[in-house]
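Single chain ahead, by itself, as structure tokens, in the form predicted on its own.
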Amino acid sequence: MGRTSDAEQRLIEEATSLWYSRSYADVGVSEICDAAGVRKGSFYHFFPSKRDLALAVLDRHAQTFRERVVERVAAHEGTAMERLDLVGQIGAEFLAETAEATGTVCGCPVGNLAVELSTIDDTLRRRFDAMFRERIAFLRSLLDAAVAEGSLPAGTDTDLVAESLNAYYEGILAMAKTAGDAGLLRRLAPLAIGLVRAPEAAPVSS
């Protein structure tokens, strides 16, 4: 039973890595099985289809985000705005680490797959949307805390600002990938605080 579980995890790990450094379409089941050291026939014991493996990979990405970002930010003892700034710092660390490990700037692992697959598989599109909504809710919780602390005006539309921040981070990651510049997020992420505080970026309800 232990070997079975290990094989399943190896398939998820290899798919996660290969799809991130290349693409979903470019890496097929056979290559993933070879990289994981798992027979192709065994693959279908764990995953009825490539899409089912993709859903498992997305579960892994979601858990990684919770562990690497949400839990680390929650443990930080600074102000809400300092915790918000930490989100960008963690993202910049991840981008630099993966660029060093893979030799290329790969962008956002979830964003990459979302762009590639959302228009061709509605099941996956809904999963991507749910994952981004979870991230937006996390950012909104930080913004709500900043309002409570007085760092942002009462009445700030934290829903809209959180959506804007998520789009801002995703945009930077896409630009970093196309530019091959792992330092772009480190340079631009700190500006998110200024955008949050700007009246046009943080509208106040009437």
Contents of the next structure:
Number of protein chains: 2
Amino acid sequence: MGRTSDAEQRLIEEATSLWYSRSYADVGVSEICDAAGVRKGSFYHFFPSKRDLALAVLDRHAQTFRERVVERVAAHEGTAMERLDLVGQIGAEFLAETAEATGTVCGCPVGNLAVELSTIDDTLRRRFDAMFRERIAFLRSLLDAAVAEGSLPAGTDTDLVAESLNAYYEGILAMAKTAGDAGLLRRLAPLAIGLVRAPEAAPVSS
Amino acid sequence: MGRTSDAEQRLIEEATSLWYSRSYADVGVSEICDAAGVRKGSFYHFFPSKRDLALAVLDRHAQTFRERVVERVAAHEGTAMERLDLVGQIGAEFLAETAEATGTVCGCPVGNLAVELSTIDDTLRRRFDAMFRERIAFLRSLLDAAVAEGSLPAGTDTDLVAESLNAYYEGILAMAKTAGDAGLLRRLAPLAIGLVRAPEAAPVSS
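Could the form predicted in complex with a further copy of the same chain be shown next, to go alongside the form predicted on its own?
Complete assembly follows, chain above in first position.
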């Protein structure tokens, strides 16, 4: 059982890394099995299909986001606005580190798969959407805290702003990948405060 | 020659539409030939490879952007800030129209291909990057005009803001595709003014 579980984990890890650095369609089950040192017959014991492996990879990405972003931000002592700022900083660190490790600027692991697959696999699309909803809810909780602390106007539409922040970060990661520019998030993240304080986000601000 | 040229155009049009609604990897040369009513032997007469067809499709997207966005915005009588606002409105119209026509929210035709292919084909990545550079330069020209009209502070880093706007729009289109939400750009575009007026974009504003 120990070895079996290892094989399953290795398949998830290799798929995570290979899909991130290339694309879902470009890396098939055979290549993932080879990289993980797992026979193809065993693959289908763990995952009935490539899509099932994708769902496991997405679970792993969701867990990584909770550990590296949500928990770290929650543990940060400071104001809600500082914690919000930390989200962009963590993202910028992640992008620079993975670019250093892989030699390529790969963007957002979840965003890449979402853009590639959302119109051709509705099961996966719903999973991507749920993951982004979770991120948006997290951003919204920071914005609500900032409103409660008096750093943002009471009328701020924190749901709308959270959606805009999530879209902004995803767009930057996509453009970083396209430009091969690992520093783009660091350069553009500071402007996110403009979305947070956009007058359109608090039309009835007190 | 007339018929030959028609076949080439049909291949470009079918590839444009099929890749946009699904993905580059999901639609191969055979399917594009079938859709266009062109024999596979003829395909390679026009395009030595699938990538060459992709480059022709990207040329078409660049031309479409110039006609539907750049020229329409340039023709708009009004302030630079109004013309800037029009960019988001045109994008929102495009997203809603294509969703209506295809029954699917497909995001950004160029952004989709850029995210899918940038790390696996450097020739295409450079072409995507050049296309986004052209869009950023266009946005910057509107921002520079707004500075000249006195609507934005003289110290505004218009290049940085233009990059942030392009990333923001791309991110919204990616999230619209993921959520299957044709109205997302209409809802989030108004917050773009926050990026334009972000204090971080004009640190030495007069």
